[in-house]
Amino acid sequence: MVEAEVRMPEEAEVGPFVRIHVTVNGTPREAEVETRTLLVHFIREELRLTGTHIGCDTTNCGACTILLDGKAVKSCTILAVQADGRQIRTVEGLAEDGKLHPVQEGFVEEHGLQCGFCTPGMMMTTVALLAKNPNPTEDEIRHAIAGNLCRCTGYVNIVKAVQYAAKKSQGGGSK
């Protein structure tokens, strides 16, 4: 019996690479990425911004939600090369000068998280919602976060957190 030689591909044979330029949380970045690299993997592995979570890789859970040019998108559905020349905002870019963003504050104050796995995606979805609709109704909030799954809560406190952030963003006090 003759054994067939099994040859593993060299790393350089995996695929073509492209240099991309993005602005992440206000900071210009550039990197060489394999053309098949998903944006979520680029953010986590290349940029080391691990607040963007990988949950399902099928767009169902929303844990990977970021803002791309101000729009909430699931970064597991976009190739890193598609973000070339664009603005990316992750949960790490919400706080400014050591002060929590109203959305982050809302999730803390209203106990809008338990395990915290879905929280970054929920927060980024909320930021996009409030940019578009600064005073959403409960139904509008529930519709907006429908693409983000939380396996720990019944969403009641998440909705309260969004309402808190909306009020706070409009100059209202807490609770």
Partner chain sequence: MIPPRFEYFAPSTLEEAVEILGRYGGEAKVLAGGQSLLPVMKLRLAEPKALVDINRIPNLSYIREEAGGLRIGSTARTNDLNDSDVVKRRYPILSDAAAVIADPLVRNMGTVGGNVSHGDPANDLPACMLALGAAFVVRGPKGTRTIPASSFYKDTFVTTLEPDEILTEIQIPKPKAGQGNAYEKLEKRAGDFPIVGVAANLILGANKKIESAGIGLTAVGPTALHAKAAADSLVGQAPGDAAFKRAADLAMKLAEPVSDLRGPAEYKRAMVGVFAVRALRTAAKRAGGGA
Contents of the next structure:
Amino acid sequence: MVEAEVRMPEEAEVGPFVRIHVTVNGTPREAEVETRTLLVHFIREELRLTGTHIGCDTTNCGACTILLDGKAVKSCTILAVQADGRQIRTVEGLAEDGKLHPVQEGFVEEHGLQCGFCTPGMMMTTVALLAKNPNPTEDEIRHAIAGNLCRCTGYVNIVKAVQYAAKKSQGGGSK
Amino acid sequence: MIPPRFEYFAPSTLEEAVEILGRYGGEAKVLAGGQSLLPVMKLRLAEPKALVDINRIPNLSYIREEAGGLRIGSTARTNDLNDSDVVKRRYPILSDAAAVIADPLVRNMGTVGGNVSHGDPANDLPACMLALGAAFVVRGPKGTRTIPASSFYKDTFVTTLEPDEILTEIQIPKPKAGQGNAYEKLEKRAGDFPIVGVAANLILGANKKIESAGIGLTAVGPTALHAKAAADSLVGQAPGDAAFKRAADLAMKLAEPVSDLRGPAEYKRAMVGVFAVRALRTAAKRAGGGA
Amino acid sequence: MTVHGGIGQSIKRKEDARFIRGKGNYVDDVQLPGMLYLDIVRSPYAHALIKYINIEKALKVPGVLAVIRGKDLDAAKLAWMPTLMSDTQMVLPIERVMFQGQEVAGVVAESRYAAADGVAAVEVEYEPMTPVVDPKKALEPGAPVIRWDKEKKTNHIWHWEVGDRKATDAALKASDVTVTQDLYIPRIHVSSIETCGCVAAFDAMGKLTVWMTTQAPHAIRTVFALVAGLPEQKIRIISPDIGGGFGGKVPVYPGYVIAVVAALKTGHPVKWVEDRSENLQSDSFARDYHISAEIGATKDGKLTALKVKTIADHGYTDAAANPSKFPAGLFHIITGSYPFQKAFVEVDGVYTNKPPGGIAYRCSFRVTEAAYTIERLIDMLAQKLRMDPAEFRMKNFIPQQAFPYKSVLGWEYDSGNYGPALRKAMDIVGYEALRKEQLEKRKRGELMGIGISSFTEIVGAGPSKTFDILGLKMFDSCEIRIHPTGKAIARFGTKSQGQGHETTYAQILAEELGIPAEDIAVEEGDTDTAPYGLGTYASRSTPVAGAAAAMAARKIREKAKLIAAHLLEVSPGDLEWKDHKFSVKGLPSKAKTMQEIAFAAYTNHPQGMEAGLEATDYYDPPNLTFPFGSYICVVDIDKDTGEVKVRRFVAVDDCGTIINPMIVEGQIHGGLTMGFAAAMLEEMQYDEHGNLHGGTFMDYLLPTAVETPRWETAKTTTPSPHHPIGAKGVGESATVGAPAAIVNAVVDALSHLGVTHIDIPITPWKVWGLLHEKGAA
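Rather than the form predicted alone that you just supplied, could I have the structure of the form predicted together with the partner chain?
In what comes next, the whole complex appears, and the chain from above leads the way.
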């Protein structure tokens, strides 16, 4: 049998803690977090919204991208406490009443995803891009998603998905 | 990827922020965008006892042109430079740089002040600050002082900023008639650190000769380098490849590149030369001097 | 009349519904009550003795429950485990470490954060030893032997060869023209965006469930049973949604074993998910082949012979997971698209103080290494003969009439038609016009190049008489059940990591059964329910499990026919399967759909027949399949900086029957991007101390959307004669074929200066250096 001592964990001081109030996909949420808790862990583990993913540990891959007050940011490189009093939007907040966001529709229609792991981050960046630039050129799209790495798709269909969403959004009017 | 523990403060005034920094005697760090600080904390290469979050301090994030020139609040986000019309039109070197700093997501959080004062020789803005002759306004326990960019960068991650001082404003001199500037960066891949970067600022006189110039180099020394001799060599010259190549040679001589994953030193030095000429050509074109 | 979602239709993917809503279920999404976290202490040294591992401080860290070390595992004989190549690998070391990043101890804690704090508090004292980093030096007499645990004191693992050495040597000697070249294919890392991890949990009755990032759940279950001595019916491996595999999620990593041990010791579920730096530094690498090759031809450009010698750097143990008879995988596909009469290939595996692996990165049954080498050599030979590289290839391709073609190294290529694929690529790219443009540009001193890669892939492992992994034969399986209301569920022994199996398998079944694809649920990955299979890698799913699907469906049709005959009151011989239903020959209106038959299978089946409508097939492929293609890459080179810009890249692929064109195209885009990355950006560099330079995503650079070219794809279709639906598989073709096209283009741009080869990755400074050497810049 494997020998290794298993102890009851030390009930020592932990923290420091801080109380935060964050609006998440339109709903106010409140929690106590460690000052060092990363926003991505707060989202995934405290809020149990696991659509936002972790793909690296050096702020490079963008799988953790969410919207903070409407701006696309890497939630792995933001402390949860920095989101206090602010609004965050994650992939779970894209569809409205079950109706897919044009960006979500675009990714399905244009086969802009394969394993799906980079996809939530990629879509959040896209939502922010189209809010600011409703009709981006291909070059602008490729530069806008330069902080989101994908290993499966080779980006060609992601560009098409964004273009689809742009077209759909202009026709339909959706945020 | 988990940072160590720290005390966290989010003061609403500069005075409070400075006081906390002083209290921790160098063991507290300013948290602005966090895009340089948090990554090193996640790798546990830095373990500050406290973070002083300055994002709640009002009136620290702005980009506006005043009589003296451009004033950038230190917590303005890097992407704010991209969005600023006045920057695009009148300080295009900053648009050039802002477009190639890291990636758009990092730029939404990372601040101009952070990129300017972190002291990483691979940051893009310092070379631009040197080329523009910028100055930095800094608040400390004794009050405010203004530091010219040319005396700000001391060593890798070492600037003249004291541990209890906070950068509050970046000041860029108002562009003169006949002024043009540009930043050119060579990178292995979009969003990567530069192999080399060159910032060039030219002011042409009424006689269309170069009246003054500023050149800064990224990633080829322990800090961003102020290529003063190279810039001085341009004064009085007609803008054109002859003058630019001479300046480029001087810039190459100044550079102290290191061989690493982004290329051998010999290559980087040669690229300083290539990009100096390119940046000067663009600067001259923007100055109305064509080359 | 077509069935909705049948073969050839670009239906949207069923799996997308959950992914775009952020409702995927990846390993790190699994949360169980009372779950603990495992984090791992890793060695900073490439080669060192362990003096001590002090865990006292770590055990005092708030939230830490236990620290597991090698000596703890040793009592249960778990400190070492077998690799998939029958070598041995440490789970946790007792006396020494063998690569930088090696697992040294496991910290179990209540939270991810506490586990990280615990890792920081473990104190390890090392006595560094000289590492062996260069595999060539490792073979020199007197080199330090790193596997102290082996009886034979040598760094040489195995020697493997195929072909006729003497005849090949003689043929090369007699050739009018030969080219000799050393090529180094560096170690690279597959870096799927999701890293590796697992959640291990024992239930109250001692059954172990492990959610694991694995491409081969059944094989893992059997290995666990054999290694850990757990009864196999009490092990359940669940491979949930996987964020990319590409071969990197095939091996058994120590983290999985330590997590299982931790779950057993603590009585709680234990989650282990590695960080990206851990992933880069310790698992999933590919390539690292040092190749010396010689190729010969007659003076009028007919290939004569090929000789290849390779030193394979395997890291400190052979954990390559190749089929057991082929320690160098399918490397002897290196004769490629050409009918060499004489060939000889030898590979020597070598131990070094680096992480083990070798099979990851979208085809390293060593096919990428092989295709790159032959297509590089072909171009070099064309250059020496002063022949156009397209013309040279056309002159030498295995002709279509020769298929099935038995290569001199033993493979029987099922089908191929190489000329038209190359011609198509040339037409799309405008080859002749590009050559004209190149001539004009050369006069002005501008650099542009055109590179071709006409590769033959070899996938679908494999026939039971030749293929096994750890003794397990490489069949694969499909089990179908059709419900009374005419819907179906099908389970497979493979495991998608993004290839779209939930859609494509449903399409095969839709075609074969006449049930719309949206009515067919496809499941994979749970070893409690899925039929046994060897998993998904080496592009084997369509060739093997796809075939099983067709065969199982046909078994169902056999029974369905009998039920239809019963319903229609005719004899089965009067019926034909037409338009996706059974109808009386010559009387199409008298027909029964599969839905009607299914209902009857439960309510009105013939007397004496078992109820139900289901079938299982374990498919033993009679042969591998040989997808192929021709890629043409056009590059422009900046003389001042050495930067290479891919102006155009045309990929013509032939994977036989295409199930879903949209999905196939997506696979090719992704594969091309990985091939581009390997050619231009990626390299794992170790210094003489065995330190990995660039072991994070800050320095190990994957391509972004900015530099990734706009891929242009097209196809030819040459079905596989032995596959039930003629499909060959395509997942890895593009990664296999692309690097040579890019390198060939760059060399072509510089060939007039006398450049004949550049090793990958092609960095701007390598090009710049050559330009300066040749006085061209």
